[in-house]
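Below sits a lone chain in structure tokens, taken as the form predicted alone.
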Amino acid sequence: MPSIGNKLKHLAASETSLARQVRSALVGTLFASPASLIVGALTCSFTAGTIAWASGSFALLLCSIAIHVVGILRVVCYVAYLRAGEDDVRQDKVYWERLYEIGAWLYSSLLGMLAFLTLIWVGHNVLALMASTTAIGYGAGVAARNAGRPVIAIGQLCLSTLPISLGLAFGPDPLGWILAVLIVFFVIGIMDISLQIYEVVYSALSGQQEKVEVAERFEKMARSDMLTGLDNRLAMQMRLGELLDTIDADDDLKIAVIWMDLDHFKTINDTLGHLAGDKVLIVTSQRVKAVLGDRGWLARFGGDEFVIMAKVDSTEEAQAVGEEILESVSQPVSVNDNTIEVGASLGIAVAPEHGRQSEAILKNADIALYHAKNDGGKKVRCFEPFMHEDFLMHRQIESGLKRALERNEFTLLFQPIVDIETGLTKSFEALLRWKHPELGQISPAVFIPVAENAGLIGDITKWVLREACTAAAGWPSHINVSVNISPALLKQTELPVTIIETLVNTGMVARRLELEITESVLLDKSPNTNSLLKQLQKMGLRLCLDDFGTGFSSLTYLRSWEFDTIKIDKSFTRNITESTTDQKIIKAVVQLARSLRAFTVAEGIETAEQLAGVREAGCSHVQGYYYAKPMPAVEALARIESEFVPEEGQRAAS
């Protein structure tokens, strides 16, 4: 008894926590053996009919008819289950279980009633034996057959068998009473067997289901991005392949692939930490999904790269979708009381116009993305054929840069910065030049951005610093050298260490090295950048604000930083003789620099008229072809020696 009690408790607990797939499998066992159901129905119907005919009892006749009707209905129900679609059966498992349960309990009740009435009203031992053995055999059989749903099985066993005990208990024969008790014990034993079978089946199915769930979980993990819950690269490529296959079946269908990359995402991670970066990625994915709705699919390709796939009618529609996404993504994101400005670049390729294979369409979307980022970011660009050649050129330049230092392909030239009053050289700007073995001379305006994006600018700048300081260390102490520093390097904490090592190894004095930075660095307002610039100034290095006036100039950072030099961009000096506006701007900059005790350098001076104009405006120094083109270190030294006057050499460096 305690064993059955524990099993019944386990049954109750397992029924409430039964997994849907396990329940579905267990319900399926009810309809698993059509032969036993049909044979049992025929046997019971024949026995009931025989007892009703032999006894002549009207009550038993009604009971026999009911058994026939219910048996037929159960067979019809079974046929309907077989004809139902597999998906419909899965969705309506509870319905089919309840339908079977009602029929089974009704049928068992009728068999139990048949046995009870035969024992009470019919004084014929053979008929009583027929009714009792049929009911007991049916109860024992279904207890095993339906053990997968023990509530139904035990209900059938009790409803068909216990009425026999009740009929025997009402009889006058003491032997019948003993048999009634024995039948009760028999029912208890069969119940225990049925519950034992259920536990075995339940454990087997649960273990199998657990394996299936683990496999499904690992499969989902393999195809999902853990941070955002989006499809990952593998799932995206599979989905894209399926979408592209549909193009062959529908000539009017177009598939847009939009490759999105967040602008300056590394800066967010470096300044605010990876948790802030993760929050930006999650919010971005949510925003893109909200824009797409049911129009397309979103996947995280890796890092801060996302790929959007959508069915469109035209390239124009794809462009419009990209613009919607860009507008949504570009909204600020709040992270721990910090407001992060988010931008993105999007490249679009549309199949079949830009390719029918997933590799080709992704490659062309990536090429369009490259042009969007190359245009300054926060752009949506759709692939055009000419982009492919530009992209190949970019890759060729990038691969060439990786080997340029090893092959000694870089050269460093020096352009004089001249004192406008004396005409003597006061400093040189170090200018990097690169001659590609196949492409020839490449402008720094072309290869420097490539080096920055490829993460190569650090090694290149280290080389430039070493070459510039090595050359300048042999110059007189009043001649300085200036080196352009990429904004990307000012976000890296190792720059001061690199400069210190260079100064120590070359014997260069820190005060003679001037670092040229652009306004964009200061507008970034990065805490790391500000801290690094302060370190550089404490080391004694000079700071030069390059190309002043071409960016988003602000007097705020001029007040915050002590610049030694302010360079006036050549876009102002070029038309100084014709444009009164440019003249006024240059004069204003000169007055501002004087108030800040900074020198001014007018860039791009090529004619005597331009020189006269900047002289009149009050500039202290000039730089340009009028005095000299960029030259090798040997020629720079010769120029210095030709100008050198002993008393000049004794003066303090300007």
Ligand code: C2E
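None of the values given here were measured: they were computed from a predicted structure. Residue numbers count along the first chain shown, from 1. Rigid core (definition): largest C-alpha set, two forms, superposition within 1.5 Å. What changes on going to the form predicted together with this ligand:
When two forms of a protein are overlaid on their rigid core, residues whose CA moves 2 Å or more are considered shifted, and Asp270 is one of them between these two forms.
With the core superposed, Thr607 shows a C-alpha displacement below 2 Å between these two forms. Once you line up the core between these two forms, the Cα of Thr339 ends up 2 Å or more from where it was.
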Second form
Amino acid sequence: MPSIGNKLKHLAASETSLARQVRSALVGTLFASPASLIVGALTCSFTAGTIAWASGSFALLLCSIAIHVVGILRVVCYVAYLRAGEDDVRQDKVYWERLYEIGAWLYSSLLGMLAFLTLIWVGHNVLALMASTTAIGYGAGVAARNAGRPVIAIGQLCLSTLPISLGLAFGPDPLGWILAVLIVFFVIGIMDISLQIYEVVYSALSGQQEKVEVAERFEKMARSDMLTGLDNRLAMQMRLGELLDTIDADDDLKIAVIWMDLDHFKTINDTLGHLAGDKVLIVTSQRVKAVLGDRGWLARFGGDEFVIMAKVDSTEEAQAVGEEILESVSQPVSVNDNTIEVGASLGIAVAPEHGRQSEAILKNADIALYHAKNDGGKKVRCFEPFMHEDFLMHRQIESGLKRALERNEFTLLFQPIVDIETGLTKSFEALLRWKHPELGQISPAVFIPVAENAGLIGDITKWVLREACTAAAGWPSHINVSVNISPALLKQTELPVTIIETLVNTGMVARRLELEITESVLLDKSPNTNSLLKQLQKMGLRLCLDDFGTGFSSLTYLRSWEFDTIKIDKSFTRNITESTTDQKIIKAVVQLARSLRAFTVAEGIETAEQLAGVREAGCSHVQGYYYAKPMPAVEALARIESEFVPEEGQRAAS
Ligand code: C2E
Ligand code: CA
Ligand code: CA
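The structure above corresponds to the form predicted alone; please provide the structure of the form predicted together with this ligand.
The next block holds the full complex; its first chain is the one shown before.
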């Protein structure tokens, strides 16, 4: 059992560390039972009045009047407390506590004084008994009643009872002196009870408060994203629901929902690690917040997806906000001595135009995002109704692609690349074909980007490599095969391993396999891509720069990379007969390629005129419908064999 000293120490300590809510509840107990306060005031006033009247003492009359006045004021104060709004009271608990304390101590002092004066002046046993029992009864009662604020309670106890001891001590009767001492012990005993009650009340309230705090903390956690501290999906959806309710009331109000997804975030995570990825997410969230200011709200939807909501006047304003965000997010981020550029794609839907329900508006923003991504990333797209159909089609393609490999829906065709001088096949480009069970034949130009976005291109390319190498392994050794490699794959370190496995399994020679890559791969100056390309070249693979002329067409690429082949894009060869500029460009590229000892393949040759044009420009090889369309492996083999028929003078049948 803790001693009264320890209890007082604990009281002093707990007073300073008292949680606001706990203190507020404790103060509330002072005002909790109106009946006890009113009954107490009435009884005391009646006793004081009786003693003043019976004794005829002027001092006791004044004391009695004071007891009446203070008693009335305390009741008034009590009513005022009850009338004050719940919020005001809660905010200003200290004020009400002080007010109560002053009233309580003043009242107790007056009762103590009444008993003291009655004891030393009146000399009437019944009146002395009346005053003393009232003061002691009051002191003991409030010590229990107000134990929630023990300083007040103990103060009241001492002020109302100790004057009785004092009165007895001044008296002539030795029995009175004994009683005076006993009353002090009695006060100490009651104090202990008061502190005991306080401890019980305090720990009950603190426990309750802790529970409330834990519940609040859990609720906050459930609504926010741990990494960025932003609202999470749940919180955002609730906020969106509330915001959408407000548009019903205000016709001019529009709510823009901007769905943002970082471009190539997975690559950052895979190559630089999760900590770097986290840093990018944090920096991104800070930047978006800075752009938004108090114009809107930002939430992280998980992974690298963010959703922004803003009140706007028009779709154009929403687009402008999106552009601002993209601009800011696209600034370089420095992570562990690396400076990385993080692009983003943003899809916007505006309520009420694009939906009034949060589900619809989020879905449409997602559809717009899908289009922004399909446009190559670093784009802001606002939802348009046509996107919906496109989206469904894309989704159908995407889900179909996931099953296409296991259902054997792919086929590989081979299009010959012909030596312009001899007309003989030099190699075949492997081109993928897919027949969707419902949509029918789909162009690779359509499904390859979908496969890239859905992360399926790795498995598909593995299949293409295997089929292409299996076919080519059966061809004469001077005929090569080329396979298109998506830029996304050149950021992944598995590619060399996949290729080695394929070569070993199919018995193909590395030098006969050519990888066709587009310029966009070289634009990305990441050290990973660089070392991967070097590794592939070291393995003896041939490299072909595909679609030259469509991108940035920087001649420096040609110098810094030892390409075995440069493919001049169809768009150039198509116009070669009409445009002298195109012809000049092709000539310049051919000359440079020659100096670098690379072959040049003119793509998309359909007519004899085009063939003459590229021959004139000096191209070493051609590919196009003029010679042959992409064909199945058996036909490719037949073509190779036919080129060796002696009567045809080893001339290709074209
Ligand atoms: P690409 O690499 O530029 O392939 C050449 C495209 O031109 C092929 O289209 C081919 O059929 C077409 N073509 C060839 N000669 C002519 C011609 O004389 N006139 C015209 N108009 N077109 C001609 P295809 O097979 O539809 O492939 C389209 C694109 O899809 C390819 O362009 C390539 O980027 C991609 N692709 C195809 N197969 C694969 C693959 O296995 N992997 C990857 N990553 N991409 C592939
Ligand atoms: Ca190609
Ligand atoms: Ca091409």
